[in-house]
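Have a look below at one chain only, the form predicted on its own, in structure tokens format.
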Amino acid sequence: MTSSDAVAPDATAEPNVIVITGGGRGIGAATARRLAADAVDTGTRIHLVVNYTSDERSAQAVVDEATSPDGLVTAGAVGADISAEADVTRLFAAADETGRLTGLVNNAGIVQPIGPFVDLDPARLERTWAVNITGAFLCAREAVRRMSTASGGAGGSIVNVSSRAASFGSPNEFIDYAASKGAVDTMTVGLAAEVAARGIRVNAVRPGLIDTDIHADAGYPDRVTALGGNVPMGRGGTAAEVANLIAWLLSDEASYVTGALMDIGGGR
């Protein structure tokens, strides 16, 4: 990634890191594109961890068109399942090793094939609560840890990804996916409160219908395609399109935005 107007980086000065977690594909990929134009642009220094689970040829793709050549934006891809404690401990540990955290999005997160509320087992209750709740919880307190200023950090944002369906709940096709959303919206507000006085932000974004890789994993691959039409707009969203709104939330022109659900579904 190159520009003709990007500020010579400063060789000694100590980038901004950011985590993205499931940043290996879809909105945490694009996120990652968004932020390090944004930082070419700009001349600010910055490392993007780019988070996956097991696809690690994407996350590395990722990395590679992240990285700009005059320095500016170095990038890493870090392996780690975020339901589990030691996999997010180990996560933020290699985000410490490159520089000071300074943000967070809390991508990550899974959907299981639609289906009937009634045929919804135990085992995969247990596997949506601990990816799409748990990690985001383990990681949001990870990156508090790090950015609290009564704890010596800089300050910094976090951006949690929840969904539209937390709102809709999503029946006949993935109640619990919806229900994990709206504990992660709680969780936006609540901690929002806990740590504005301790210099950091929380928001969350909740897109509608983005073509993402998600709906083939809920086993509906055209399902943008066939709903589109059910948007105001007309159509579904891009991962670029929420990555601009990410990007604004994790910037200073958002300095007195903290605790706000941002909904991006095109009007619905």
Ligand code: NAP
Contents of the next structure:
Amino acid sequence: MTSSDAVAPDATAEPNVIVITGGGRGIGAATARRLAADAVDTGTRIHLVVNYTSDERSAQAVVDEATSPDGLVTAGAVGADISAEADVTRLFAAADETGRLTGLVNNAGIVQPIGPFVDLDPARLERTWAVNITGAFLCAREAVRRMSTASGGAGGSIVNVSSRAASFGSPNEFIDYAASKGAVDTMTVGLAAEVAARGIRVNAVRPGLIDTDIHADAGYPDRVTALGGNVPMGRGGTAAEVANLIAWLLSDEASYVTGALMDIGGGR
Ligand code: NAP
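The form predicted on its own done, now the form predicted in complex with the ligand:
The next block holds the full complex; its first chain is the one shown before.
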């Protein structure tokens, strides 16, 4: 990675560690790229923990791309299923090995196949809640434990990746998914207030229709192409566009922003 505007780097400084759950693909991967580019531009030493659960190859590719030859940006891939507490503990323990945690991109999430509400079964519901709610809560908990100025942390920023679905409810598609993102929104507002005086900001981004692999998991791989025309801007968004907002919320430019649910949906 190179930048003509790069500030003289200090590769010996202790890095600010940022954990990105689900960082190997889609919005998480785009965020890793954006954060790495910003760090090079500003001469800031960071370490990116790129979490994945099944696709190690993609996560390692993101790590390789993000890592800068001057040592300013380092990165490592860590496999962990965020729905399992032991995995979350191991993920954050791995982060502890690399420096001081100052950022969490609480991004990993799933959808399951599109279908009618009347066909929902408990196993599906439990999996949706386990990853999208329990996983997000556990990761936020681990981040707060480390960042809180009340317990010796340096403060930090948590960005939860919610969805416009939380407002729309996703009728005829995946109401369970939409509801899980509603829980993420509620956690964002409550946790932001709880930890505001401990140096931690907590915000959510709520993307609309974004071009990633997640739609294939819903059984509708060309969903963005098919539905993009219904968006006021006439298209789906890109993962990089969402990453821009996440990076801003992580940065000091957003120093007075907390408890915000920020829509990024092309006008919808
Ligand atoms: P994606 O391309 O399918 O990526 C999902 C990522 O989450 C993958 O890296 C995956 O890991 C990871 N993941 C899934 N389950 C996990 C688990 N149990 N533990 C750890 N990691 C797990 O999807 P995306 O579109 O970038 O989605 C990212 C976030 O944006 C999700 O929370 C999603 O709900 C939200 N979102 C997306 C859209 C959209 O239209 N794309 C809209 C609104 C909100 P592997 O790579 O190892 O499989």
